[in-house]
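Take a look at this single chain, the form predicted on its own, given in structure tokens.
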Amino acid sequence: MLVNSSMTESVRLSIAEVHELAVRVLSHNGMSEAHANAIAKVIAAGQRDECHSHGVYRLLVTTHTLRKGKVSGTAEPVVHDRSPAIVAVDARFAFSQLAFEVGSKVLVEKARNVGIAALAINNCFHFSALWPEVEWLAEQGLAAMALTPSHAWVAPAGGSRPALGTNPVAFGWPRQGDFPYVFDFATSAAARGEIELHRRAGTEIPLGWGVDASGLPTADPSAVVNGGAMLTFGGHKGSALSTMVELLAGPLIGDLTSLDSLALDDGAGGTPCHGELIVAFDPKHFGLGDGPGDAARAERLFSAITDQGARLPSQRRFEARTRSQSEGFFIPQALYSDVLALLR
């Protein structure tokens, strides 16, 4: 049940309600049931974990891309079994989530057979975080990493013109208990969605996130997205990592760079189109036969971090997940209204 809070400033939703809303919006805008459900899962998961820039807000982006005719809402992914350790899935210019659902099952089987395996998703539109992919693989007992480019929104270190994408990197490690070890971060100083949320809210961004059209540091999110450029984190280190992502999830798998993706978009303002690379590792193949001992060493490392008051990555997400599962969550009324308008 929807409950208005704080004098209609926000709306309370449950995880199930977000999933149902996402399916309705996407189906209404021409997406097949299989695609709509695959995307609704990651949108609901993003909102559940309070990843606001990858939750309900993304319905605006995906629907805009659908309406521009840039993405197929119905194309069925095609699996290509490349080798004992490589599977490729042609998303056929649809969103990546259904392609991952299909290809990940083959990826797990190959990783368990060979020890290490890769999934290349080609010709896909990718709008979500990468942690859903690596977290699911960690739940299967596999370590995993995922890489993907985006649109060329980010200037390289020492430059002021966009050449790189936000280019996230994600990693998952299996653990006993409720949650694996997971990190997922953009190689840009902030995710594009975070800047867009500041722009929608009319609030400033921290200095260091981007520059304006003249290459000068700015706290104005509109100046960054309209003619300016985002910046990498960590200067030249983030810039080098971002370039690595471009190469491994672009030319290596026969797909587009962020520059290519932006050119393909041709001003439509749609979701980036490119490839995604996911690599899975089976600890049972890599170890020397002492699985419990290996797991214990990993746990000692995690304890050495947390025992001194430091936080493991994704802990905030997992805490938010626990709250959301019992209490639901709030989204801004203005955003909820914008999403409902997509049903008209």
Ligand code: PYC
The other form holds:
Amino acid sequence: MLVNSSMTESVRLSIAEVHELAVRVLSHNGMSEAHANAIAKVIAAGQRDECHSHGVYRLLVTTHTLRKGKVSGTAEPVVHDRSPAIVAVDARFAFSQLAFEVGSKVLVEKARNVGIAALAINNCFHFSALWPEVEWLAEQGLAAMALTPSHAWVAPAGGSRPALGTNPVAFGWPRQGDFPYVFDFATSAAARGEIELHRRAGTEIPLGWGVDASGLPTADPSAVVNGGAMLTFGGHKGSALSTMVELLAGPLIGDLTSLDSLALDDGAGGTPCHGELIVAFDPKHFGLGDGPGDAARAERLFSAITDQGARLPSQRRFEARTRSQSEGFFIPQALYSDVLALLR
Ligand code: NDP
Ligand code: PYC
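If the one shown is the form predicted on its own, what is the structure of the form predicted in complex with pyrrole-2-carboxylate (PYC)?
Complete assembly follows, chain above in first position.
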């Protein structure tokens, strides 16, 4: 660890140091080794890829949720084999990562056998980005989608009262000899974590991210968080997509909506608790994967995007990853101090 002299308010850490710090903080706050390791992996990966809203910052929220006694730090996930194409994992009110680690292996097996398969994770506290999951599935040669609700912080298009979660949608597509094609975004104009980071830094948010308690557009992150509402991206389109996420990763899999999750939180300010749906497609069963034709058509599409100077989603992330692997990365000193305080 090294303090950057030109940016005295930042601290440089390596990926291994963040992983170790995360394990230490989570274990100190009562989490089992298996959960702490599974969570440390996604937190270190988030920071490595410069996804600041889902990196080291998340240690504050996860620990707060542990200390409030909301989440189990030790419950082992239980797998329910529902059908040849469906596996459910009951996270038993622990965080989602260990449930994904266990369930995703069964998901891959089922997708390879049947062609398309779904993993439903139930009763999980969910704080993480979804790209680590679809990226891993793409590395196994599968196309994949992941959806999850959150807390009801977001107003539907045309309204001003929160009813929807920030509800991310992620997609991964396997590519030969390259990073997979991956996108992962909240269906709100920005993730809640981005607004929280602006609030911590005392900076304004772009107009269009949220409204204040009177339903008026605001650049003040605190006004959005305290009594206001976040907005969906793309107006009614984001609103409908977000509603789809609520339905597919909520009632369809026997789990909570973002409204239910916020009610369950009961003012504790903890991580949302609900379900997650992950669907995997094995290209071989759909006729793709037989070589040149279809995979090449997908590659021509990617080239048509990048040849004109547009970038593929995740490209920034992959570049950050390469940089972080050799140089480490900087996090704000204030965040580092707040995380160290969790060891007391
Ligand atoms: P962003 O708007 O930052 O990015 C969304 C996606 O768009 C990324 O794949 C990003 O790639 C890509 N992208 C961004 N700019 C461009 C561009 N100019 N051209 C092409 N692609 C681009 O993300 P959000 O704020 O919406 O979400 C951040 C994270 O928050 C997500 O990982 C999401 O899973 C997580 N989240 C988790 C929730 C939960 O309940 N667990 C709830 C809500 C969000 P790149 O990364 O390379 O920039
Ligand atoms: O950033 O919107 C968010 C979020 C919600 C739950 C985890 N991250």
